[in-house]
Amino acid sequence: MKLRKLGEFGPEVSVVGLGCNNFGMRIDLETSRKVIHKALDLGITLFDTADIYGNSGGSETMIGQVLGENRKRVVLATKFGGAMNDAGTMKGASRRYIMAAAEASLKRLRTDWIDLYQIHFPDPATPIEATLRALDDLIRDGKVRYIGCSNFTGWQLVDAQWTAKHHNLHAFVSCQNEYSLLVRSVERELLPAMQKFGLGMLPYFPLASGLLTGKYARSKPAPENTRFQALQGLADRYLTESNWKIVERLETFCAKRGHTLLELAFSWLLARPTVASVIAGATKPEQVEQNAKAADGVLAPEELAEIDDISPKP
């Protein structure tokens, strides 16, 4: 598995990282224990997962029962600032929220230290003064070793690198939001903020909910056992006659060149500026070996102009 670095002050992660937000929600321990032990047995080393994975911990809990000694191995990512209760006090970015959901998913995880701590949506009631400097003193102490951002728009990115520099305090070194082959809207603003601050990107959705795996038909239901088949709101969300005129075009484009779809949305995104690891989450140790060997193909500039007139730029 290649590796790189998470932008320019970052650490190095695997090329393919491993989305767990399925564990404790669509499998349960033992399905999750096969998948990470898969992932490791194939160099992935980039795990990201959430606070609110899992139904409000669980996630964080699996990943922590499962890896044991092997928690020296990986670069463990994790956010906070979902809602964590239905109540909805449980969740934003303020100073006294941040030591407690770190706190709280570090015993979760059951380790000494997060490598990524990242904020998971913007926290419009509190200034990002505030949570940057909690930040700062969770790095301080050793307990977080790396900050990023999460879902933030390109002028909440600069917002908060200039707030960082301006008061000498450590600055988010990743952006984590959707990006794929058919949601690009992050290359408007966002992607041209990150490399003006040396970020990294991590793609999340990476093949649009399994629309770019080809397994779906447009003439066909969703199989069973699927997002789509699951998730109506999903399916609405993804399944639009755009989408498919895309994805029939990319289709054609695959089977000319002896690409699969899969491998097409991997090798796309890892020639894309900034891009480090594509996160995607797997509920068996077969679509984890299908991701990873995925990411080996390399796309001829040619290609990459051809895919631009089929996949258009925002």
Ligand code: NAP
Second form
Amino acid sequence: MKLRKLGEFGPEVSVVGLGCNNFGMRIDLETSRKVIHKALDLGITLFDTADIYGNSGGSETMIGQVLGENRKRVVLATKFGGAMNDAGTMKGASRRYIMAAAEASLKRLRTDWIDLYQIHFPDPATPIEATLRALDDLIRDGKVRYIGCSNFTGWQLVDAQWTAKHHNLHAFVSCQNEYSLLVRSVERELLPAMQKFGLGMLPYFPLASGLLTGKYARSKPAPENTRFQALQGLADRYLTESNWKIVERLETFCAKRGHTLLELAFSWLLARPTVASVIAGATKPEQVEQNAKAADGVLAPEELAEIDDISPKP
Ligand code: NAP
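Starting from the form predicted alone above, please write out the structure of the form predicted in complex with this ligand.
Below: every chain and molecule of the assembly, starting with the one above.
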């Protein structure tokens, strides 16, 4: 497994990471254990979760239960800020909330430190300076090693980086946003800002929830026990006419060039500037194995240009 630095200022991470939002949602503890152990065996070092995954805490709890001594081998990334209760009293990026959220995540993860602590969504109710000061204190206390943001726009990232610099606070080292062959909007504003400030990208929904694995066909219902069969909202979002047109053209490209769609989904992202690790989710150990292999491919410049014609730049 190859390693890359997460931006200029972040830790080294495996180029294939493990997205952990299936734990406690699509899969139980025993299956999550198999997925985690397979990832460790393959040299995957980056595990990305969030406090909210798995019905408010389930994913972090399972990771804590399974990792044990292996915790030291991995870069454990989690997030705060999403709503942890229905009343809406446990969310956001205020100092008071961050301090409580970090303690709760550390406890569920059964660890003394979080390697990458990410703000899940921008919080319009809290000045970014207050958020950065709280995160800076967590780093100085040794509870957090690096900080990152998720779902920020270009201007929100620039505002945060300048605020950190102006006040001599630790700055974000990474962004996590939706990015795949089907969703390229980050290329417009966010990616250029990230390049300027030396941040690393962790693209989420890199497989478009499975549509870029090649297991779905327009003419057939979603196969049994897949995400699009289980989660209608995501199926409606991704199985659109315009996505099918792109996927079918990508499949033709793959057939001609001797790639699989899965390989293309990984190798294309890893050829993009700033991308450090593709944090794909998995519900079975075999998927982790396929995903780890899929990242080995390298795309030639003319292939990348051909792909731009199929999946246009935003
Ligand atoms: P994804 O990586 O695009 O899709 C993962 C799903 O595709 C798997 O759960 C599995 O679904 C299917 N799959 C994966 N590998 C496969 C293979 N080799 N063959 C066939 N099917 C395969 O989406 P994601 O897992 O939702 O996103 C990745 C990670 O990004 C998450 O785990 C999470 O850590 C993060 N994320 C962050 C945000 C944010 O706001 N920051 C939002 C979403 C996700 P089935 O087996 O169920 O069909």
